[in-house]
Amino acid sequence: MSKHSKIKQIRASVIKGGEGGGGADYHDQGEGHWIDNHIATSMGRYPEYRQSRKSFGINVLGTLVVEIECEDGTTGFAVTTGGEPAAYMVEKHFARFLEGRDPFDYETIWDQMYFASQYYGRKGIVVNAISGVDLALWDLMGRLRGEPVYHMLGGAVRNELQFYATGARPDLAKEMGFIGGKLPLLHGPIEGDEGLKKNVELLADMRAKCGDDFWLMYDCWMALDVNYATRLAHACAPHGLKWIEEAISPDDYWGYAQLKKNVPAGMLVTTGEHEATRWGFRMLMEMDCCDLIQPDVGWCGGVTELLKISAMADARGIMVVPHGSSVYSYHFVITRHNSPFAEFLMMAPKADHVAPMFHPQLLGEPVPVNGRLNVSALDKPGFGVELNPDVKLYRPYTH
């Protein structure tokens, strides 16, 4: 086989100006959007922080564009979230690791990223951006070769994806024929019973307006502590929540070992978007913290970690679900058995029609029609979608 086309060079970008309107900071959203109103989270101990989860910051990264080139000139790229302080150590970092090599050497280019940056990252923003180099070799690979990153993945395990959407609306969701509903929980431990009191009536509301034969989660984002989390569980049980995701802070191990003890039987404890790497990964489970795990492919190492990842969970009979993530998620979760299922973000403000997860930044993005994507609208070279020109990016960092 003739040797590939060397890698020339890589660009690490972000929006110009930080202005609203997604990408994949899908958080950065203008006002009145369902994701960012009065959802609870670990600040809600404090009132001034406690109405919006951007009051506090949640949308200072932005969004990071990755672009790797090869000699003969084709480009692969990838986006997530990291902004620029993500764009620095890919430029001034990482890409010694990248220029001059063949691009499909990414696990020695994966290695070489994640302990050379050990001693300052291990999790967290520096694995955002090991991240979006990764996603972007397999762009880049996939484009070399004309073929979809899931043929090279192994090709796909079943005909079509089928989602559960996240948003404030299962109802709508629904009707749009997604397979199940995911509320962001709004009142956190802070709020009392009186809060507590609300979350129930929400979901109770939910169910009698979707029926009993449609799947109804909480997401929780780090909000609450084992004891409310517990309350929570048992309290909806008796409206057929099907898991109770992401409760208590990622850090806490052994919290999550408790809560999955605490909850009734049959209900699902979820967690991982927040975690890392294969390392963060087998604490959850050899600690029997969880039921199923929902790495983000843009935040957990990249298809290269996630593939270990996967690995890992499917010997232990535990599902993986990755978190948002778009085509990036898609294009694994077609190619493994125990990824029966993938989420969908509604990033409408509204939450009542169908948006591609990463408007505006993306062209080309398959978005689910009745709940469903065909295995199809994945068979084009690498992931498949094309950086938008009118969304300006900026380039902060030269190397």
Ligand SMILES: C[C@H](O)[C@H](O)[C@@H](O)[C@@H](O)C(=O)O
Second form
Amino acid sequence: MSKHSKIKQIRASVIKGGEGGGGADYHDQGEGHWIDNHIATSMGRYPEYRQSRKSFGINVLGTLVVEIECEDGTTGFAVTTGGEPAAYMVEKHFARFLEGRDPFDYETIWDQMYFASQYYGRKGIVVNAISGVDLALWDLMGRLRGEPVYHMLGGAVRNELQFYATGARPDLAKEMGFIGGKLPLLHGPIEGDEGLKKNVELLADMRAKCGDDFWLMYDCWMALDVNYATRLAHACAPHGLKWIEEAISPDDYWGYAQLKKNVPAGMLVTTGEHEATRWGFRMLMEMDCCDLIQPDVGWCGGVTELLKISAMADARGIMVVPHGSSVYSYHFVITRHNSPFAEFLMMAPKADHVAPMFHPQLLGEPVPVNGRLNVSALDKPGFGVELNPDVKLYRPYTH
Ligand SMILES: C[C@H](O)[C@H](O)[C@@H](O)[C@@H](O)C(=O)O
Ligand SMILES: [Mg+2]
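Can I get the form predicted together with the ligand as well, since the one above is the form predicted on its own?
Let's see the whole complex now, leading with the same chain.
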């Protein structure tokens, strides 16, 4: 007989655009932010959509806030990307698998959410919604037990996290103590050899500013084809490009397998932030698509699924460095030997100082200091953060 308080209610809320700012939908930033400044994407083939990813809707979904309340009043929550469509699924479809149940039945809850939505889900926003519910369950379990999530995942295997920084200023990231800097790629195939030359020149400039021992990577956000990515990798090799990230479409497993053969020896091919579930990552690994996988724990299925993905990768000697997702990935990374470092997304508009990733939605969100975060910063129940009461929530659907 379960000794735990049962789940009384699950609630899915959103934050109206503009009031909440970026938050979990961290691409939803103001004008002039580096994260929306001429970054190469597949939509770049349309001139009207080349300058700004917001122009084609990268921020159209918004934040999903999932709250799960127990009969004793204990409430766990999590935020991810999903907005009203994801809220609809949580309220109208997934709630039935949680209410009246023990929150520690998270395996069965996950299984029922996934297979009940298999006919319309499996990847994308449906798995974002499942991930949001799963993360809220892990937060709730931690609060019920008075333990941080990382304790429940087996405990820390090291006493601190080390981070690389994603943003437009790797030179400043080096000064801030990060172990590396990941640049967004600015020019895609539509801009021809001239654009490729600019991509290489930017990397060369950053290499000159950062010196030889600082990791430099390119994030290509699904924008390229195999030939362009191959040419870019070879042109960037003399400037010490450590990895080429998400160069092509997440659906083109065959292209990744070819790119991994094409790149210069020693350069890593990475991907995975837009992949989902153990089955998607099994495909990436068994088709030898990449050297390092980057699931987003708020998009791939949550902690419950990331545990399965990570074990598969560990058995294959593949590193798992989750896509930046603040505390939701920190609690995982610090417990895994095959996750030796983490990503920190520079949310400051000029990438010139450290700011909490999901600001302003979360209170108590820890940030790296000198590119590191001591495990003690995670020593609070659940994921250790609270919802900011000044950020108003709207519950678009009920059940
Ligand atoms: C910087 C990239 O274009 C994305 O905005 C970023 O969110 C993601 O790809 C990452 O790896 O951080
Ligand atoms: Mg990326």
